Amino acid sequence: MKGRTGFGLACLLIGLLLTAAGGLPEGYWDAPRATTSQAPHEWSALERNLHPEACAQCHVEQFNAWKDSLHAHAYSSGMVGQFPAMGLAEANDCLRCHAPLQEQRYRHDADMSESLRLRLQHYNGFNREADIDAVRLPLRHSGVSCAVCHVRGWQRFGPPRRGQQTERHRDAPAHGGFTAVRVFEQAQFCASCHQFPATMAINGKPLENTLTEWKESHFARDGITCQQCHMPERRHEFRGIHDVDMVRKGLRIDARLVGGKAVLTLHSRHIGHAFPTYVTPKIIVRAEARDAAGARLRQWQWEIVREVVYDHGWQELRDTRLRPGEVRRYEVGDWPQHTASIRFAIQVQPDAFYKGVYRNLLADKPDALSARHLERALRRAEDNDYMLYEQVLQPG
């Protein structure tokens, strides 16, 4: 990448604009607000309370699924650390999916400089164990947490009950009810995030455009939603490449020897979008010739990536990614004498993109406070690097 500007649309990557979803109420995703100026007044402290602390005084299986997950930490250091350099308006824009609710926007730069100090002390956006009387920090730092998805002008939204069809209001003793809407199930509901409009193409797609991956895919003819791979039974753990278990279930993965070849098959099987459907992971797949000692006599090597860079606009450099159903196959041979064995080796790094981007901004000398998540964000990134799969394969 090059140029401030590359930088600074770098928290694109993470998501930004949102769309609507059919089925909820007008606006649902236009700017929401889960308040209005006063709540009922007869209403509760607790039933005020936006945090998602509050929520888990009830909810305390959706609370203890999603404070792992990647939605409740996507008021992240990588992205806050781009900020300063930024300026409130970008900022705000990032917010729009990293935290999206009108209460959770910075309202000025003395806020959003505070918010980035809050951001190093406190590693969670919230109290993990949903301690309500521990709440302090602002409804942004819980990122994507339940008032996001689930509360607009002081009301509740939601799937209605198991087994259940019917659109409507439900009354309860706790905040007024909710109302049950379908589209909570339905794979469009996730395309406010994660869906770019059109005019964010580039070589013809968009920077993430995973709700068209999946249209185009035998999973939407077959009727299976977002949900039903990444909220299975409605969990709310919202899983995806940076758990190991996740991907080794979408792929089928198979190394033997054929006709004096090595062959290593990948089977894109249960992936209801491309592998990987984002331009940020890169998946490094590697063969290497080895000796009886083990030492390394030759590697092979390719890679599985939507490479994009910013150079006075975006480009896309390569897109080599498994689309859903696909098989692809990597062979070697011609391997050199005395090679006793063939080490097959897939490596995924779901952050692959990201670590460049923290690289290149810290070698530009930011100021101390961008400097310090931006070193806390690559050393996470780093960390995020697993081995998905290793076979040894003994050529006769």
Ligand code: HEC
Contents of the next structure:
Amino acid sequence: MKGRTGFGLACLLIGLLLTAAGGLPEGYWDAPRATTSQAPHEWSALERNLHPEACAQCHVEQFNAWKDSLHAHAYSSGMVGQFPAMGLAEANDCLRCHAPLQEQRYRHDADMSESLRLRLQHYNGFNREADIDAVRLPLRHSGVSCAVCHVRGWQRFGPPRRGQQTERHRDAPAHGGFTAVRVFEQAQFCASCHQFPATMAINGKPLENTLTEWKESHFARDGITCQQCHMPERRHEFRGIHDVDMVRKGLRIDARLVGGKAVLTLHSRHIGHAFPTYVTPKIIVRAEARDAAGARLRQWQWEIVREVVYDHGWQELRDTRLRPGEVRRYEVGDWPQHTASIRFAIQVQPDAFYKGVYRNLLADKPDALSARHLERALRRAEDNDYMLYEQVLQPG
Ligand code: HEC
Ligand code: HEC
Ligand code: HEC
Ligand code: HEC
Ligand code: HEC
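Could you present the same protein in the form predicted together with ligand HEC, rather than the form predicted alone shown above?
All chains and molecules follow, beginning with the one already shown.
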């Protein structure tokens, strides 16, 4: 824990790094590097340690939220299980978003196979009480980790203190203080991993188009950023479609009988992009007519999805997603004679696309290490399906 000397060094570095207009140092997301060859010599071992368990010793609140988020689990079995068949260069290209620091890259093939083996053996999540000196797993295993967003050239970057605007270096009794930059509070901060360039469009829309969808919505005009929904009060939760409460908060759902019809209404009320924003989830809306004994007489089904296939390049098959603010009605009429009840149900499959990917890869008989990762990923993806909504109506 060092104050003054660290401050001097920090100011010098930041003077060099900050662009004239302020904001993030140039190239913050371009082959990002959290360290330089030499750590500030007066720093303690704890200040030099970039593992999230080290940050946790002083930033317990952020750590406790982050460790349960998907960012903490971005170095996933579903991804690394694909690496042996892809090779080193392509694997490192995937790490660009899943574990992007130069310190997280694979240096050679042996590095990669060792890391895949370790990932199978040691996967119990993250624990603040862990003996920090005994955390021997490579930094890449912590995926989109604290240092990925906050550390460059040893320096910490973060948002200005709450209610303040000034972008400047601040002294603090650890890691040479930090530099406050307002981009941390802006949607643009999330774009490097959640938005593909427009040049990669398929049917006019890139596969990842979250920032553009947001910009076109009233949330952008009203100044409601990604952070306000996904990091409320700066909590590092990053909850999304895998979290039933988050999805319920985003929608207003209503089912009722109207003029001889059963109508389910879905209103995308508080989702700052398409529902869902990616091509990977699928939402299944079902209606069933049942008789008095509960037997099914007839069924209706709709799907909310942006469906793409890869066949000599990507093609879009359909896009039935809800845009921000959109109200969608699903109507059922003409039910069979002895219908006693109509049951609506909405099921969410957050990893629908990946389930297919893992099954196809497993059918191709991959090597044993890949197969163990992919089987694990498939089980997890299947377990992630959940029921969002159920309602039974009784037509008179
Ligand atoms: C020994 C304790 C300690 C450790 C370890 C530590 N920090 Fe800090 N950090 C602090 C203190 C103290 C501050 C100043 C807080 C303030 O003044 O609001 C701070 C400030 C920050 C800020 C700026 C917060 C803001 O208001 O914008 C960020 C970002 C940050 N630390 C990230 C990290 C990361 C990432 C790690 C791990 C790689 C880490 N810190 C490790 C003590 C620590
Ligand atoms: C531009 C950033 C980016 C790149 C590059 C990238 N991903 Fe992802 N990946 C994401 C995001 C964002 C998600 C979460 C949204 C989703 O589920 O589609 C994700 C989710 C996944 C998932 C499902 C969740 C999990 O981790 O199990 C897999 C598997 C995956 N990616 C594999 C890959 C592979 C393999 C590559 C390289 C060919 C790759 N990714 C490259 C951003 C990226
Ligand atoms: C995906 C990027 C990302 C990751 C990963 C991440 N942070 Fe943050 N962090 C942010 C953003 C963005 C903000 C500002 C949020 C806002 O202003 O609404 C922030 C704010 C902070 C702050 C200031 C909080 C406050 O109340 O003023 C601290 C401290 C911090 N992060 C530490 C950490 C630590 C420690 C970890 C790992 C356990 C971590 N962050 C992981 C993006 C990230
Ligand atoms: C360094 C790249 C990176 C940055 C920066 C980043 N993310 Fe992510 N994010 C990912 C990846 C990769 C995943 C998928 C993790 C997985 O499941 O493997 C993800 C997952 C998510 C999820 C979970 C989605 C779900 O399927 O439930 C949310 C929400 C999210 N990010 C929001 C944000 C927000 C908000 C920001 C900006 C403050 C941000 N991310 C910045 C890479 C990033
Ligand atoms: C008004 C609140 C709100 C805003 C603003 C918002 N989101 Fe979301 N986001 C949600 C809700 C609610 C969900 C869950 C439903 C869903 O998946 O669409 C979600 C889901 C997600 C997911 C899960 C994957 C998926 O396919 O849906 C990611 C990733 C994500 N948001 C990233 C972002 C990013 C990046 C931004 C800023 C460009 C952003 N969000 C802005 C509310 C918001």
